[in-house]
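What follows is a single chain, given as structure tokens, in the form predicted on its own.
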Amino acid sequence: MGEEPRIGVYVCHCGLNIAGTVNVKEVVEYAKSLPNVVEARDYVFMCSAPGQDIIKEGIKKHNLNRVVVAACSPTMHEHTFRSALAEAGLNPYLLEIANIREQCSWVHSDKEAATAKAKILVRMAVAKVSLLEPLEDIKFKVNKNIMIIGGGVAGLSAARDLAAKGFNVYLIEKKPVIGGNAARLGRLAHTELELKGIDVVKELSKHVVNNPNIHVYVNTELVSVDGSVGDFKIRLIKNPRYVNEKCNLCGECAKVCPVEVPNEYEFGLTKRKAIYLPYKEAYPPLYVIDPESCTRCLECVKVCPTNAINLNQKPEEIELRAGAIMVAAGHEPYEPPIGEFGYGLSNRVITLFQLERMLDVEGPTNGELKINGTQPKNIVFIMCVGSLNTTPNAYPYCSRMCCASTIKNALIIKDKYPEANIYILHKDIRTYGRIDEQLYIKAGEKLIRFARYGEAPNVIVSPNGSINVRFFEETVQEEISIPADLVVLSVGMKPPKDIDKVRTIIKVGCGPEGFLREAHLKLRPVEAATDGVYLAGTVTGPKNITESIESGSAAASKALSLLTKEEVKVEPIVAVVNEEICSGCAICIGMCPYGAIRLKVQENVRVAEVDPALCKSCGTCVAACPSGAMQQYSFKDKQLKNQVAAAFIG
């Protein structure tokens, strides 16, 4: 662009988020004095429709060819302002964001100093934008398939919705059955009907298992993902089940199996064999062999009447192509370490999920709440175990479902055993749904006792087996001791165990707690920052079962906006090679984490070449290039040098 820069600077108040710490009017007046700035204005919310109109009007009235917006992080509204530029007829990549909120007003309290810093940030943005070049979006054809990682309720609801629209769905589940954590839940707290978790799973599965558009891969793990939005190249490993479709569920194999290990589907309350059916009505309806506990004794092979067992099965490698990827990998229940609140020291200290299984008529005790053959009379629930920093091992967030689930189970016990004395010890009660709040009111009417603790209660397990729960009650300001026949630890949710492996392969970010992070919590709540990747269910943070299903449907709806297109546009802020000075040293190839660079040989001259479909604009190659041949659009050396120089030259 050979014409002289004509720059407009637009400063946002962001209500008082910026204006409360930064003198916005002073920043605007300062911006007017900067080189090539033709217009400088402010508005209370520059991202709003009236704020965007100010930018559009300025572009047309003053014939602007560059724009600086001094506002919040570009993560929030860069796309918003780019759209405004495009609507006004200006190339959307001739925009620079000066972050005077997160990098200035939010981290300073001295208004004078914050204002001075805001001026510097604006000055730097003006210096950089003056050298920006117009860019054109890169276009790719869209593959109409989608892969969903996770066969829980979020993944199942997403698969159902996408298949109903005629799209091909690959549903990947690393466990031997679909259904996720919901399949093990008892009666649900968040529905007006007396539904159980398995009922919800069965209803969703009906729409999935016989749908020709949905291909279910259980016992399957992700190996690699190449390509980019619109055309991902995916490699999977399907681990052997060792039992095929000939299985008639007779159970003879499990009877003769000599191995017993804790049953993870019953949260360790019972034992299972090395060959087992995970749970009744599981899909696929086949037994499976756990290779880690199987001793290869062949007893199961000998008794199988249908010859359904094959111990020689090998892992199978599968390659797929998909235009989009959805991660719905779920969560894991928090399990307290031995000794925390007496857990593991007595079988009369259990978790909320173990209680769920005991109260389920399909569970290990057929719905009877009995410990060592006796029905407990004094039952103490301790809330927020594993959440809200109750202990050194706990996570800082609220797990959302624990309050309603605890009260729901307390009511089930009270209805079944009216003589039981039930105490719920809590930091606070968060029954945020209409139905959940009714549960809380009903619990009070049933004389279930609520007590609020400050510091975590102390569960004392005596050598003779007796249990006392001691805590300081915040409301009455007294130390209280409760003799307990049963202590139930209301545990929360934590990120799934292998999520770091998955997110590294797909290149998705996470928050400090380990849950995957959305591109924007409010504006893009089911999208990852990586284009073409969508997030659903509890993989982004704690949710109840209803919210997880809704999240899956929301992610499916968003994915449809991509899959229904014939082609997709990708930001052109990718690396590019100046072939005249490239020496072909290949350092950039070894540094690129996305495999986007290869060597091109022309007339015996080696030069690097970037595949824009694979480049994710990380800039690693630019930093590593010894000759400066590798550059990145919108972040070229001359642009950044101009920006840095402006930081020190007033």
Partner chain sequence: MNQNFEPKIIAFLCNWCSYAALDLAGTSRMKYPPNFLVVRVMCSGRVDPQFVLEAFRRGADGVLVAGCHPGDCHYIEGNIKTLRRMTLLKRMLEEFGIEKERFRLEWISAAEADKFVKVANEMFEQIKALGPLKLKEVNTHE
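So that the term is clear: the rigid core is the largest set of C-alpha atoms that superpose within 1.5 Å between two forms. Numbering follows the first chain given and starts at 1. Everything numeric here is computed off the predicted structure, so don't read it as measured data. Compared with the form predicted together with the partner chain:
After superposing the rigid core, the Cα of Lys273 is displaced by less than 2 Å between these two forms. In the core-superposed comparison between these two forms, the C-alpha atom of Ser399 has shifted by less than 2 angstroms. Core-superposed comparison between these two forms: the C-alpha position of Leu131 differs by no less than 2 Å.
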Contents of the next structure:
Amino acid sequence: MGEEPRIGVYVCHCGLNIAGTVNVKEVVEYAKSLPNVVEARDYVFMCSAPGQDIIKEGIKKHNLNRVVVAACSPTMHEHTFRSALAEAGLNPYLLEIANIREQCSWVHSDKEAATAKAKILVRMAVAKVSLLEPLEDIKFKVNKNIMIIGGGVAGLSAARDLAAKGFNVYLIEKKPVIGGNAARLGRLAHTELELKGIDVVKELSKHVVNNPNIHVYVNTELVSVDGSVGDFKIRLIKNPRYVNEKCNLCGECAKVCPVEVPNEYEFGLTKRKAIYLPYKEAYPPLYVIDPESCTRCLECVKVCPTNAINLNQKPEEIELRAGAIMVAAGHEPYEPPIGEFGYGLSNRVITLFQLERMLDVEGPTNGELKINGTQPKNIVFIMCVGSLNTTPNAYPYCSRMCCASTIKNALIIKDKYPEANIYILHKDIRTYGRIDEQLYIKAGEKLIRFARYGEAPNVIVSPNGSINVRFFEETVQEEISIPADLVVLSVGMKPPKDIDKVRTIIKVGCGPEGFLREAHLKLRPVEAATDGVYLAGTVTGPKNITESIESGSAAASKALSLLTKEEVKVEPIVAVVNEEICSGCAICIGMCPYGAIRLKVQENVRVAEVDPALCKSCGTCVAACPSGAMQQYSFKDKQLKNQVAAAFIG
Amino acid sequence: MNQNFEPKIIAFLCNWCSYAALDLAGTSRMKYPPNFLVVRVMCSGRVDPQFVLEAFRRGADGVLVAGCHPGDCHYIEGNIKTLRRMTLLKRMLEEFGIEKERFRLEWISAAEADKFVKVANEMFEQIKALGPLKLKEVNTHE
Amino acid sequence: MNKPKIALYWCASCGGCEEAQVDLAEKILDLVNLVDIVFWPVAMDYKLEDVEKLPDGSITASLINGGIRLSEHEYVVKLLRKKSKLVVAYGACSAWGGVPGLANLYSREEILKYVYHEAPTVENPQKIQPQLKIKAEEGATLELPEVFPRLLPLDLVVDVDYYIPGCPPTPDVTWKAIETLLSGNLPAKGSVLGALDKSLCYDCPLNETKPEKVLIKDIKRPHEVIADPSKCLLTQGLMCLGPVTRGGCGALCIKAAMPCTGCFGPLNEVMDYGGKAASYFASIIDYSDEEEIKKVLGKILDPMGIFYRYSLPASRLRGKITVMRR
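Having seen the form predicted on its own, the form predicted together with the partner chain:
The next block holds the full complex; its first chain is the one shown before.
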């Protein structure tokens, strides 16, 4: 350790927040009696400029080499006081905060007891600070590329914004086409604006395709990510498309293909071939072979006029380096199991998304709402399918967009077929915000009927094909039965299928439902807790298109604040190995979820080694290390032991 | 039973969940007994069972280790390592004759200030009823 | 020529440490060439009063094994301290209490009751129990030393200069330690002599066979498996305490396919051997579910006996709270 500690203790009044309950003067006098404390002072607001000056003057005047600030929580002002130390020429990590506001003055009313506790907290901080060591920030260079996982509207808007600032974007999409879920949506609003989901995708794609800064990889999946913030080493696998750029979209191949499978773009309302164009405006504008259904009959190869088809194409490995990663992997619509609300038992029970396809003039029915050739008269929407625990299969959360989307579609039907009787069965109407509440009002004016259910409605499909929807109406407290020609299930959103694989590779946490977890729900909504990883769109939970695009742009701007830096600094409270003690027993390696520890062999001796760039400073390896060789800077065994012991002495 | 006995409790709290929850209890002006002294670590996974033993040795009447809920750990699964260690430690403390009320492992999220205060108050009441641990330095035969 | 004087003594121990000293074999002859042994109850006929008559500080080193359990132990070790320049805790019992130290989980009364009345092998119909003092029929007063309420390691009773680890210390470690003591080139006070500053894994021929991540799904007791002697025993589910135990023994147990039980004690940076051992071992149980974790750890039938086998009296709590309280 070298020099004897010379500690300054600075006690903050925080106005009356602390001084109202804690006798600050008494704490200061007490601090002066503690070992190695050279100066103790108080001030009304230690975090203010004059307050910080007191600390800086103290450091210079008394040649202090350690500082304790007794004030608010370290999460509030640890950073502020570290800067003050640095400005006074003292290493910023020779600081310890005694939290005498949140964990003392605000929670105790007895002045004597609170003062006594404040003294103990100061004593514990002095005990710890006297063993702290100067540390240097860990710095490394920032790679200026970013990888975005997911080519939906969130990923596209983020790519657009990042490329506009001149940064290189690798846009990775698992599917053979970009656009995501939004590309399949119908009209986005009930206004004269006839904007459809595909229009939004087209508009965003305009900025993305042929943009020299954006490299689109479709059919591509993540294999591994090494490295950390500022320099991620990424491995991808690009699955074969079997159709190359020579494809001229003539469609001869699909005509001869003998295989038919449900068309996912039309939510299974129509069929497509094993070789197909995902949809008319798809990007990249190339046919693709779905290897799962292709029988390799080679008929398509024979008819292709440009020789664009190659069934022997192999998966391709791709390696990339990027300073940041954004996960915009989206969601999947909830698909009710067969029989839930009659789904799959009758073609008169469809999901909201299938309805949107039918109402789309470019959809399978050219915009005509017809079932078995006739236009349904009684139409019943059931909301919260897959959400709010409506059924045992449902998720507990609200999917946000379904209320407005349901009412919008009801209005679109009502415009086109004024004679239709529309019922919306709901648990609660959540048309939040500036625009959507207008929809609800408009729906009332158009005599769309709303009814509230508590228990999930019963959809009874008779053998003759007729359907009855029965439920207990909560407002009028009455059992109601509606004969329906069409039942529309307003399904919610769920986390995408393979997200667990992706999040394990990138090391991002998730909530109980499987959506990825933000670093902070309110303060850092587009960042993951893992440094250098950003989250956009519905991968963190249900959002509408506007919100998804917003979060894409927000995440892009957050990522920019990293990418525009030349180097990143990491708090150096990382794990460190004492090679004199380490026996190379390797217990620590199995503890680290970040792969930050490895064994190195030098002169035939095995010792553990921590990569400070990968270490996230949890200290889990330290508690496991059987020999005490592994320690964590600023949280060493001796420092914490001293802090514990000081709780009791005196 | 000494009515004036105020148990002294040492709490090892992770920076991201439980420490934040105790801060929130402060911001919300909740109340709990004062002899509750916090040692902040980055993750509950840093809490070595040796620290718990050391706290009892030094005079703690109770020890609390708290971290993020399983699945919510800021460091992915540090709290799971804590769970493994403290599960074993609990059995050993029992054999040391330390009543189970004196040592608790709790999962407390950053939002659960109320849970924190409930746990703190419960520990105080239960330990108060048990009385002081009275483990003084046993260093000689004198 | 004046040879350095050495004293050897035993307290609460099993005699294994003496065996180890005798196992120096022909080196014993080298030893007596180098030193004068002035006190060695197990082997030589010196009386306590011979030691009492020696001038203070005249013994170069006293090697004391066993923990301090009786008033007699306390008297003799304090005497040896006074007469010696160096006091060395020899063996696990002296250094940390050893196996007899596990008795700190029970009160003196419980122990005496069990040993003289309840143990299945005891036949004591007259319920005789030793007394501190009795008047014999012949009129003489007979005295026995007092059994203390708890066992303490040597360094809690007298100032200890060095430690020699092991249960017992191997002849090799013993000889190395003696050489160091006689070299005149003494290490810092409190040092452990004759052993390594790294754990057993450093010395273990099986360390290299570990997979990248050392995690286990199940715990096996030695009699439940035939261990593969060419693979790290820990990774086979055996509770090997090698990672948490000081090296220097030459991995003798491991070479006989038996897991390390920890007799060389903790390394310098460890404050509570059992706490650290439990921490490391629980850490590698490869389950996340609380019930699974409990189930696997439940296979450790006697955690105190496993993790504190040699060191309970030197642990942070020293023994059962009710035994330690006064």
